[in-house]
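Here we start with a single chain on its own, the form predicted alone, put down as structure tokens.
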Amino acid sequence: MNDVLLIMPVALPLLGSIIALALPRRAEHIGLLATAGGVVATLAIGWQVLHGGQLQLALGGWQPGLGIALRADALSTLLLIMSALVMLAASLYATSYFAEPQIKTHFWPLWLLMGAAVQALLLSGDVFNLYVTLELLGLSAVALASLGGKRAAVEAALRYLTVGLLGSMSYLAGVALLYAAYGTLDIPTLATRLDQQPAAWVALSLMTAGVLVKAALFPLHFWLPAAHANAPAPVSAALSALVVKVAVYLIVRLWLDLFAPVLTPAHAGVLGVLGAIAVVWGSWLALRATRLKLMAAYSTVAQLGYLFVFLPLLLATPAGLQRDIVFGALVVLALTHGFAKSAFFLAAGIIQQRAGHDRITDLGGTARALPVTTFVLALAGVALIGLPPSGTFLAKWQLLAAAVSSGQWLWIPVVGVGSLLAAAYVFRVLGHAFGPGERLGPTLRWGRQEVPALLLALVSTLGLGLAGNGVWTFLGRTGPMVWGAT
């Protein structure tokens, strides 16, 4: 019983994606209905997970392997809730940017589609599902970034479906070659079955090559910086915080549970030195972009990297409690991103609202006019530095001392430049928003659109920080971190 709990989340965000449609005047009731529905369903399969370990469903009853599995574990439960919190807080904020009837009728059915196929992914079993849902997920995106109708968003949208594309042929040629060598899809099925023969090589090759693309890991990044900064906001705000999120999260499921009998740490260590560009050259083009959106985005480029430079150590680490603490680290960094970047995203929307623009050397008057959204990008900012008592404080201290542990002392001046930019261009915001002007006009001393922002800056900076123990715990007390353990 407790396992059909796993359907919640899809069933509930794709129903009312459904009913939106069919009754566009109801459509922004209904999302919110079914976004906070998402979060007490993630919220009790997480108290499921803790207590009674991984969940399994086979829908209709059919084996995994010849039907739709689901599956949650600890991983994928703390960002199945992430995203549900996420969600929940853009949509709230939505309810306040969109002010057009008619882009709101757009806007639910695709913003729930895209909430259910994010959700699909995390609980998918075997590699045919991932595709399929990663597809939903990319068409669902596109359409939502290009809401604006703006030539800059629609052409942004457009290299975003171009590129995503690309990357689901190549993902699905590698499950076509994985099916006919091995005769299923199952990813613990397959993970028994695989050996070294080129079969499982080539299929590596092209299922990673079509998630990089979609995870913008750096040279594959240049599609990302247009498409999040030229999206609406609370849509800006899901796709850095969940959607190249989820991409990354694939890339981990490939090589820690489906091919880490074929990989050796040197394979680790290319995704690793890519991860490590990423971090120094998307945080230099953020401390050079002129638009406060375009930074955040380059930002996201650059704070999706350090979860690579995770890959090379992980391999590195023998299985033990060493491991789980790397492991338990790179999933605080991909938490915090995900809610201090959403926030961040959130009250950029605000200012851009505001003053009509985003340009950042027009900021000044920002703190005095909107104090309550200057600070939530401030607590972003502690966040996206890594200062304490942030989560990501906590993820690098262990990046740091996993790297002296195993000897890799590459990624310690990685994470020391990637850190000082990111706190150049934090500061370099924050300098221009606390300075003169009046461009904004009067004080805005507490809006509606700030409360879910604030809220997600609070998770990232303090609820992470502060209870990130909590973390390793739940992926202590739920046995195996990932399904290929068992």
Contents of the next structure:
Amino acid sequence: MNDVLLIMPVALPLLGSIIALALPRRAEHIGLLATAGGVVATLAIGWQVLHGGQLQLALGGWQPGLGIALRADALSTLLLIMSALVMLAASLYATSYFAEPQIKTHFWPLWLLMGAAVQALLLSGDVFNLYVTLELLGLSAVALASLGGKRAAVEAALRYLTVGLLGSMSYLAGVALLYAAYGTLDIPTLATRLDQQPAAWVALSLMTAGVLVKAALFPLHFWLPAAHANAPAPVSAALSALVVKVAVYLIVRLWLDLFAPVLTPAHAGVLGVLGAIAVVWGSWLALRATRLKLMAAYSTVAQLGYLFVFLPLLLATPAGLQRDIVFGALVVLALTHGFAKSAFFLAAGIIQQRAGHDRITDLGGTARALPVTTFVLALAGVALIGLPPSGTFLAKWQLLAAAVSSGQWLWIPVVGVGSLLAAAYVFRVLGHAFGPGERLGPTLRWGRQEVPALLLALVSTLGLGLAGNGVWTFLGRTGPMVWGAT
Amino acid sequence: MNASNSLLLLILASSLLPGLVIFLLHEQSHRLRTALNLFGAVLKLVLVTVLIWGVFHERVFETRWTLMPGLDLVLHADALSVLFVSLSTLLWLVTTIYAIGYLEDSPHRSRFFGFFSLCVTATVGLALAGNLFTFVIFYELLTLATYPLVAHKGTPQAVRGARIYLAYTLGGGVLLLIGAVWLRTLAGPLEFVQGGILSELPQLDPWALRSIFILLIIGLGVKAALVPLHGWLPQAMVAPAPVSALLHAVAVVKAGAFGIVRVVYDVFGIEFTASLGLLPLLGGLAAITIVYGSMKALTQDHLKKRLAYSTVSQVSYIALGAAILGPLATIGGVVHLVHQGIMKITLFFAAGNYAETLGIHRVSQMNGVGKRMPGTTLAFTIGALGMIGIPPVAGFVSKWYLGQGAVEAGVAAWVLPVLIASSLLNAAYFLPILYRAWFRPAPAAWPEEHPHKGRWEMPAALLWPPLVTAGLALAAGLFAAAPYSPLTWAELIAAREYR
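I would like to compare: after the form predicted alone, may I see the structure of the form predicted together with the partner chain?
Following is the full complex, with the preceding chain placed first.
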């Protein structure tokens, strides 16, 4: 009965959230405890999945179809571990980030709730559950984004809320259609029943559109930059690294697990083209951004674009070893971006707090005053560009290789241009940071905020770059990536 | 893992680990930093000596680490990599001593020496790369490690130079990456094998291969400063003198040239490259670069710029050697990898000394400098004569073999004129400097004299490195036929290539 483990990544933060609400003075400790527990639980799940294949848990003993089923396979487990680690690092960082007690008391319950929602989404095995977690995630994320109450932050959060609700509604409509047509919400069961009929098509379109809004795929990305850039730094980190990422995860699940039988390469081609535009356009806007956090937010739009470029390549590659390799590259890219972008936002937050602003052109002296923070920006930047020794480099190599071997040459210049633009925006920041400037005060090397940021950056570059093969091994160990109905 | 496998990792670690520790040191811990630097450099030299012995006796050194399904990071030592590793290791030691003397009391020394060590680590990794994938990884790491060195001074000029450097090299890096991925999907793991791998694979589309070759050569040509991809090199002159010395003699420019040699000999195979009709293309590019670089050098009054254009020209001898079919040309090109390195590093050390001691930055300020700084000027003279190709300095040996190789391959009609023109141009831009330095009277006052109390014209850490490298350049020419000389080693490489 080790499968009970599956509930822990959700239950621990959820419980923590409630206790933190009841005991605001102890909120910080509870938060750290709950997120640390989450890491332990996800690692334990990882161990189980590695040795026993995918896990499944029917809550309350009800079988899938009636009750709530939790599932973990290799893909969801890897993302679970990544989000648990990012949450823990950001929590550590947050303990010395917020100064006002009132914001602190608001932050921790919402923060833990969001963590629970991320984990629940990754573990959900039916389309309605996914809706509930998506909604919960959206609401807690909006509340966190508006924390601090600055006008720009609240405005951005309100837009985030409206757009997010529209997305959820569209998704829910699709779910209703599916239930009406096939009489089940369980993904593996649905996948076996799905056939070519208008209901399936419409459901596919509605659900995809709804999730794409949340995944901020071009041209639906407009809400993201302001919301991510104006949130407090630990929140920005989680929003960019996790919240949008799980939306992309959902697309992958829906497309590869559920709707695979009715999809054609043309559909994937559309998402791929939108992703390619996102890569170029997002990188370009990141290069033009005047503020560090805004730049990081636009960079998220671009980096998510790469994940969508993988879709047409995956569909064009026949199932087998080659396809598993391409799929592994998609996962490596998603994981690397999660670690790198959260590190980047945390570092940007340190600079913003120290300097009182995050205007890129006024960053002179940062390298002298905050050497470790600047190093984090550089390390995370290497992963964003896709240079070795980062995980992104491995993923891009496979992306290019898949494009060559499937004859889809279009994606090659996209990767090239996207990488060069990313190099331009990362080195623009570093160039200013290494320039002269005195206003940042004396040199500070190791603060409490630097350590978690540095660890995240190290995982994204050296960790996933040198041990990236572990991801492929892990995915390969648990059999095919599609959820089987057990 | 047995001892011979871990040797390659140790060679990498001997500069990587000291570098990482140096980053963490305080600016003031001068002694510890110096000790770490020298310890790493000397240790590496010892380890490389063991490697040279092993490779000479055909021992196999290889280390693998799987990064992705089907793609390994491979470190492998063959005769060619040993040649480049020895060059980098020896010159790293000399340059480290020079840099310690040069950067006395300047800010951000920990950062500087940290990146300096990373730069050498990347260069050595690139030399030891056992397949194209590994080569690409270290090639990009080299870009990352050198960028902060070029930008080191933090002046707007330095930042601009570094930005231009980055734009060129990352742009080239993308093309190299695309070429490498494309070739990998066509031809498998691309391990470097003497004689190449492609000729044994049937049914490869020759036009795809030609396109790949061009992508690779452009990607490598940026660092090797092939015209018209050389624009970054004169701009990168703003870097501190030890960095310029390293950039021009060992690290960046050489990495590009070494990559071209690898691609031609050990990926495509020279005979297969010839059968694709690609050699004239590479040879033409190299010839244009040789003549154009020399002509540009002629018009520069700024000493370091003149040396930079001279590098553009001289490094292309290596590519020229790779573009001529036949063992003699191969020997000439490969040996020039070493010869150009020791001669050019001498010239840059000397240029740094002139700037440090007397504030001399321009050729027109060099009147009578020979009497004021005889040691430095002697070293400069040997380096310059070698560049022109006057025996017995090493440069003569390279040009002799290149010329012989051209005759052997039947392409003397265009190679010999290029060699002669280039040597005349070399003489035209170096001899006037020597004339000024030794025979013109010194001015009443030097531009910016820094007084130095001591027995010699300047601190020993700055004076000895150019003298030592100048001595090496002489020795490489005088004792060219001795065992373990660069020439005999290049002959060994050629013998293994054409067997």
